[in-house]
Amino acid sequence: MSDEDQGGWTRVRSRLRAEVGDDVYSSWFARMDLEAIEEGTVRLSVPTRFLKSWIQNHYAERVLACWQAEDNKIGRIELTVRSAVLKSTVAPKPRPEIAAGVNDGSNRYNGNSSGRAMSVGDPGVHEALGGSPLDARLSFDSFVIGRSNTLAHAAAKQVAAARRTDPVMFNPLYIHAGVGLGKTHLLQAITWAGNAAGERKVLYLTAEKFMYGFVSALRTQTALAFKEALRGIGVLVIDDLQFLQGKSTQAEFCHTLNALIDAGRQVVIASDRPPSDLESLDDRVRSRLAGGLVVEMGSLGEELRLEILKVRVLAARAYHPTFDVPLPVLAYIAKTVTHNGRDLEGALNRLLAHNKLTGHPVTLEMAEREVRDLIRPQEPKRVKIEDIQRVVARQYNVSRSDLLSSRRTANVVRPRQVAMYLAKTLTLRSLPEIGRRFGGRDHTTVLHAVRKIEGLVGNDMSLAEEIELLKRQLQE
């Protein structure tokens, strides 16, 4: 290969990096080599079949365009898979397998370009590929079904029971709920049941473990093998997605998510908020997450809390046969401990400890004393920006589309400012996020609206009363 060809390849790589960005370039193109340029055809090689398939499906035209910008005589790109063994200086050129733009459908893990097996490197890589720890108690059998979680439970059961040859009904399955409402229980139940069936390998990872494994793989230069091992999983389960941090880690998660979904593999994700509220994630990732089945698990009703307590008492009796909690005590806890399922578990653990350590039977008086700090004031309803826009539009006799539009007439500007003010005071959303939800406005526009309404409320009693009325409607 001539020095001129190598010089052209260097310029093409620079052009490609500038177009796609450092993160994407490092993920997909850093291991691409130039093999030959012959009669208007450029032959490039990559270390694995998966990498070849991904580039052909997503970047073939862009790579060709970069070459044509360098040399307009180039009319075709051929991508090949080179051996994982280091080539000698007399090794024959790789046989062209598939021209750019054609997918061979292969997704197998073939190791990385240096031939290093996954057994080499930081233990953090292997920990991640082995999955996060599972709790044997968190199975479908121990999950208590109620009105607030019926859909989430049914979807999780369907995912766990699906066979390898079944079409994927919804991908990804995205479950969101507040703390202690059963998200992790369902995700671990999917993992236990799916692996027990033996149809598909199910890997359960917290977002933190995903980050840890990816960073470890980068440090030990096994990142490509780590990526491909993840993408060979039949069902990937990611818990607590809201904790996913770091630009390159989020980019890798995005690539992994797209690769698995495009290959027909199942992805299940849990978070404490809907996809649209994951402000730290790229818009494309949020859109892909929202494109599956998004299910919210609501708060636990009193009847469901009572059923959960009954199940937990039966589970405790397996280890403590004499442990008994009278029904009036369970009813009292179900009525007063309303925050989440973990508080219910904590209340029972206190009664059990008191019973075992003192020998005193569980009574209502004991329960009132032991769980009083778990009785929290009722939390206000979580208000959504969409609800604010709907209620404000109805109050001021405008449409929601008016609030999101660029119209500047007085009958629209004031309701829009009120809605932005309520979004800032009643939600935890940032100014840029509120602006995005109001037709893509800049955060300074939102700040101006908030300050404007704050200034008016102090002097205009009529407006202050209107806003208090709107707040009551939204929090009922």
Contents of the next structure:
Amino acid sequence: MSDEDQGGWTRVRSRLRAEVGDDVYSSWFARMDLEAIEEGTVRLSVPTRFLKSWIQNHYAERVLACWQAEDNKIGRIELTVRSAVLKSTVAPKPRPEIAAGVNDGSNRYNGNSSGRAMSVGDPGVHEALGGSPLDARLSFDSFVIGRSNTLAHAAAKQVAAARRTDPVMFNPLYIHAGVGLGKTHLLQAITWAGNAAGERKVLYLTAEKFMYGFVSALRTQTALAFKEALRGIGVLVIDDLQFLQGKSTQAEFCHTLNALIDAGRQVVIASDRPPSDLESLDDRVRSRLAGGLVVEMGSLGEELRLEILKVRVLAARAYHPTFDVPLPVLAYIAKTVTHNGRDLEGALNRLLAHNKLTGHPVTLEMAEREVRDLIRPQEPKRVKIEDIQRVVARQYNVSRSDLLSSRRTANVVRPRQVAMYLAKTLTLRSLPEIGRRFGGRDHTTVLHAVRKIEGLVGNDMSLAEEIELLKRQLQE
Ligand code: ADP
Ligand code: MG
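Any chance you could show the form predicted in complex with ligand ADP after that form predicted alone?
After this comes the whole thing, all chains and molecules, with the earlier chain placed first.
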């Protein structure tokens, strides 16, 4: 290839970067290479099929236009997937798999020439629609499947692959799990894959974005383009639903949810708790949420953590080819950094930074030093109110329905107070929520119970011990 071609390519790249912005550029185009220019056709290559189809579906005309601005004899772009091993100089001529051409003879780029409607899959457009920013690394390819997430993963795959005409199998799909266990990863994977498949447009929103962008856009009658686009959304994905707050937002949410579900559109939701524990949502929404498929993702087991680390190291190598982490170091991190996926990522980032800055290879000693503060004792188990009720009822030889009933005999009142006290101290639930879960009691009743027990344990050693024992049982 001539120096002149390479120079042109460099200018095309900077033009493209200026047009799409740094983020989009580095997500999609950073690894695009020029293979050849022949007779008005530019041949470009990218490392994966996914990148190819993404660029082809969303940026083909953009790329062509940038070339045409550089050289008006260019009429076509061909995009190929380059093999990981063979370099283009020795590779056989890449098979042209796509041809994004505007061969109307005029050689002028016309933004509407394809007649394609704007696509939610385009990160820029996705955001303009009120969609939350997406992280290109959070794909199905980089999601590791293990015992704790098999079902959630399968359901997510199914949603991403479903076609417009397929009957909706479960709606909504509701995934819940603690922090750092892969909810956002899975939801964004659905968004990427769904949009790349091009069958149904997928819009990904955090609950926050839903509250401040989406809802206000829904309310302003002038946001016509927005409404038009909303109509075209096949899958609405909402992350961190526990943050949805405010009566009117919830009303909008309920309305949107019902409208989408009734129209046969897929809704996917992630939250840190099951629908029954979503405080302050009204009962109708709660039951609608519980009416689809509710899947919990458990904590990442050691095996799964190790696999995640391996995938991460490979991904990091794409940018830092010399980064090497010996298996014993990975095993050590997988064993000791138990918290969640975020800490695993943090641990690897430190090793990478250390390795880059000092040039020292990654060793076990270095890993022990670098990740020391990420090693914490086992995270306390998430205690559920049902479990508290069950364990307390068993301890005091009453039934769970006694605890929820309005009976006021002494043999039920004390266990009930103990259970409410434990619910307050062992979970993050609010007083009104606890009241609701104890047969629809008022929050002042719960507060009274909590104070009562607090007062008693100060003086009554045997009660204090009993409660200590119950706590230990629940947290095991
Ligand atoms: P959540 O939204 O549940 O708090 P995230 O999806 O943000 O958690 O995950 C936290 C980190 O852990 C991310 O870097 C994510 O890529 C990683 N992670 C979690 N689960 C997996 C998994 N099964 N495979 C690969 N990476 C994972
Ligand atoms: Mg998240």
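Residue numbers count along the first chain shown, from 1. All values derive from a computational prediction rather than experimental measurement. What we label the rigid core is the largest C-alpha set whose atoms superpose within 1.5 Å from one form to the other.
Next item on the list: Superpose the two forms on their rigid core, then report whether the C-alpha of residue 294 is displaced by 2 angstroms or more between these two forms.
Entry: After core superposition, the C-alpha of residue 294 moves less than 2 Å between these two forms.
Next item on the list: Superpose the two forms on their rigid core, then report whether the C-alpha of residue 355 is displaced by 2 angstroms or more between these two forms.
Entry: Shift at residue 355: below 2 Å after core fit.
Next item on the list: Verify the C-alpha shift of residue 395 between these two forms: is it 2 Å or more after superposing the core?
Entry: Residue 395 C-alpha, core-superposed: shift of 2 Å or more.
Next item on the list: On a rigid core superposition, how far has the CA of residue 423 moved between these two forms, in Å, if you could check?
Entry: Residue 423 C-alpha displacement between these two forms, core-aligned: 3.4 Å.
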